[in-house]
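Encoded as structure tokens, the following chain is the form predicted alone, with no partner shown.
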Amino acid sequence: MKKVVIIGGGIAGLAAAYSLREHQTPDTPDFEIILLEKNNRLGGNIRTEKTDGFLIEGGPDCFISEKPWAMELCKRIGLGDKILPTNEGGKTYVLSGGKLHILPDGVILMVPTKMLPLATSTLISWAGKIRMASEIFVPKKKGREDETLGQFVRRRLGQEALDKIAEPLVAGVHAGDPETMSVRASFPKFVQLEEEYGSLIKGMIKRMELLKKTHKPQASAGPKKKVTMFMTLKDGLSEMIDTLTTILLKTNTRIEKGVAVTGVTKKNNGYEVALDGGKSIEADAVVIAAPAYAAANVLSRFDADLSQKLLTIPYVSTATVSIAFKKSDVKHPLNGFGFVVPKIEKRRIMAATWTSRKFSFRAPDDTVLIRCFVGGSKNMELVNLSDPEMIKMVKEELRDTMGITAEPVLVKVFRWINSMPQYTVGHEDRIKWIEERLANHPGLYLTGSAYHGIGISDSIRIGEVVAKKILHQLKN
């Protein structure tokens, strides 16, 4: 019987394994899947904990509906009824001058689509507003060479838009630095808008008009579920991991936790996967669904050049601190989903999500659950603080930004060391080189967030692409 070994039990590895079973056809030779995870739990950065009536996400807390692969997978594995939208009133605040200002209505990521809310905003100066509005007159860039997100935003929208909107939003999502991030790899849609419409504002307004036309309400047999930009699962994202695991174990799939892979070598027409402790597994196909630096380590003796290239994809570390207070101790109206913090404010957190306001079923009714983000490219050294030091720091930041002086009723700290890949300038060329090199090793595949998209949905999508390639290989 043929064997497929998947190295890594995060969402990318599990999605690849599930897709192999889902798309298997009667004419596919029978095969065994062996999924190896070095840690004692599956899920990678996805980790849900429940305690004292609170539901706490240690890593990501949602997926984006615009990228449909996560939502579609949830439906296919029987979790369609568990998909949960955000609550109403999803305003975002930006900390500026020590005060929280509402991000103007109509600003999509960093692109203003409504001029009146921008004009009346207290976040941006008049000079900054005029510069942003004049984006429609900025000529589009000639040539296709890559540039940083910082260069792109400065060129199209100005320095203030970069400092107060683009940078903090990017730091909150990607934990990245706009001065090193590749705009083509990280935000290809912005590049497409400029190339197609000559203006981000014109392009975004046109796109929104098209979306309204294609999503007109239609008569249907039953009520449609509400879809918001951010979606999650009622019982937490770990439910996706647990359900995938349960389904896979009912098929010819072996899942081994606490097993580290030390190397991959060529053997006959396939590969040999060496395990810590001296054992090995022969495989017809190998999928490395682990961070790029972990893949580099596994492949260091097999293909030194490929290993070195994988090491050129940088990573940053982050931490999340979920902290709960009695509702009566929080004076802020919480009329939004949280706030982001520009680097120029020189604070020690990147952002804070008002979790119990953003999603239902996250905290007891008489409490408020807030999740603060620490580290990333701007303050990575803070991830190394001890738990007491980090909690003290977060309490001080919430005191200064939200006026909360009470003691919390619950605190949970999660650290994610070297967990966030950074798509720096030249990323597309690096990935092209890696994929051309992989073509020399039929049956060896890489998947995960380091290559073609960072979020949950992209990891699922790429895992499915790899699975289809393997099924094609097994048939031939």
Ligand SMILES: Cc1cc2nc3c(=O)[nH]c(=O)nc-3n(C[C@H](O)[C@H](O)[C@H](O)COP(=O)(O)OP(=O)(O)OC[C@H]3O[C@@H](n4cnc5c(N)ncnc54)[C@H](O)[C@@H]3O)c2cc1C
The other form holds:
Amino acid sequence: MKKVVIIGGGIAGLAAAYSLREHQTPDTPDFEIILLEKNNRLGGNIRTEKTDGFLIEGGPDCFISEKPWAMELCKRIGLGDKILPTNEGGKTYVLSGGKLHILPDGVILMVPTKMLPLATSTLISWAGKIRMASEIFVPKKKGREDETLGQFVRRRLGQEALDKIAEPLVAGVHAGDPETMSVRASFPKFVQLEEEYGSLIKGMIKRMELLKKTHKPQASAGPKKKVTMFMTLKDGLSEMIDTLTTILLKTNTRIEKGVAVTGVTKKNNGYEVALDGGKSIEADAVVIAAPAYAAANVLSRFDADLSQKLLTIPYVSTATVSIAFKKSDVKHPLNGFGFVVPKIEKRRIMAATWTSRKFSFRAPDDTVLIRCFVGGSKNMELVNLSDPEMIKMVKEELRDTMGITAEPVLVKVFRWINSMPQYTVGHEDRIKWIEERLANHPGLYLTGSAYHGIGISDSIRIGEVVAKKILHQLKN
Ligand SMILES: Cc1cc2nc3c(=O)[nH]c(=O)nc-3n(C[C@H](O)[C@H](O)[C@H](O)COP(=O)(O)OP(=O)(O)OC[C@H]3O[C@@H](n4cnc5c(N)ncnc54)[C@H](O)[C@@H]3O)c2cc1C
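Okay, that's the form predicted alone, but what's the structure of the form predicted together with the named molecule?
Once more the chain from above appears, this time first in line as the rest of the complex follows.
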């Protein structure tokens, strides 16, 4: 029987395995899937913990609905009824001059689409507002050369929009540094808007109008589930991992936890996968769904150049600190989903999500759950603080920003070492090189957040693309 080995039991590896089973047809030769995960737990960055009535997401807490692959997968595996939108009132705040300011209504990602809220905003100075609004007159860039997010935003919207909006909000998603991030690879949508409409503002408004026209409510459509920009699962994102695992175990799939792969080499017409401890498995196809540096390590003896190239995709470390207080101890109205912290504020957290306000079913009614982000490219060394030091720091930051002085009722720290890939300038060329090189190794595939999109949805999408390639390979 043919064998497919998948290295890495994060969402990308599991989605690839599920997609192999989902798309296999009666004319596909019978095949076994062996999924190998280094840790004793599946899910990779996805980790939900339930304790004392709280639901705590250690890593990701949602997926974005604009990228439909996560929602679609949840529906296909029977979790459609568990998909949960955000609550009403999703304002975002930005810390500026030590105070929380509302991100002006109509700012989408970093592009203002409504001029009145921008004009009345307390976040941006008058000079900054005029500079942002005059984006419509900025000529479009000639040529297709990559540039950093910083260069792009400064050129189109000005320095203040970069410092107070793009850096904390947009670069914050990657925990990245806008002065090194590739705008083409990280935010292709912005580049497309500039190329197509000559202006981000004009393009965004046009696209919103088009969307309204094409999404007219249909009288016969019946009651529709609410879809918000961010969606999650009622019982936490780990439910996606657990459900996929349960389904896979019912098919001809072996899932082995606590098994690290140490090398992949060519053998006969396929590959030999070496395991920590000396054993090995022969496979017809191998999918590496581990971070790029782990893929580099596994491939170092097989293709040194490919391995070296994979090492040029850098990663940063982050930590999340979930901290809960008695509701009566928090005077802040929590009228939004949380705040982001620009680098220029020189603080020690990147952002704070007001989790119990953003999603229902996250905390007991008489409490407030807040999740703070630490580290990233801004302050990576802070991830190494001990738990007591990190908790002390987060309490001080919440005291200064939100006026919370009470003792928490619960704190949970999760560290994510080398967990966020950075799409730095030249990323697209790097990936093109890697893919051309992989074409020399039929049956070897790479998937995961290092290549074509950093979020859960993209990781699922790429896993599915790889699965379809493998099914094609197995049939031929
Ligand atoms: C703090 C944090 C918050 C985030 N928030 C969001 C969010 O809200 N929404 C969103 O869409 N995305 C978010 N992300 C990104 C999201 O987590 C990733 O896109 C996604 O989980 C990546 O999945 P993956 O399977 O590619 O990688 P991983 O989850 O890293 O899985 C890779 C797996 O490979 C295993 N592995 C490594 N080496 C080996 C080896 N040699 N042998 C066997 N196994 C190996 C690892 O142990 C791991 O389990 C966040 C990330 C972090 C860190």
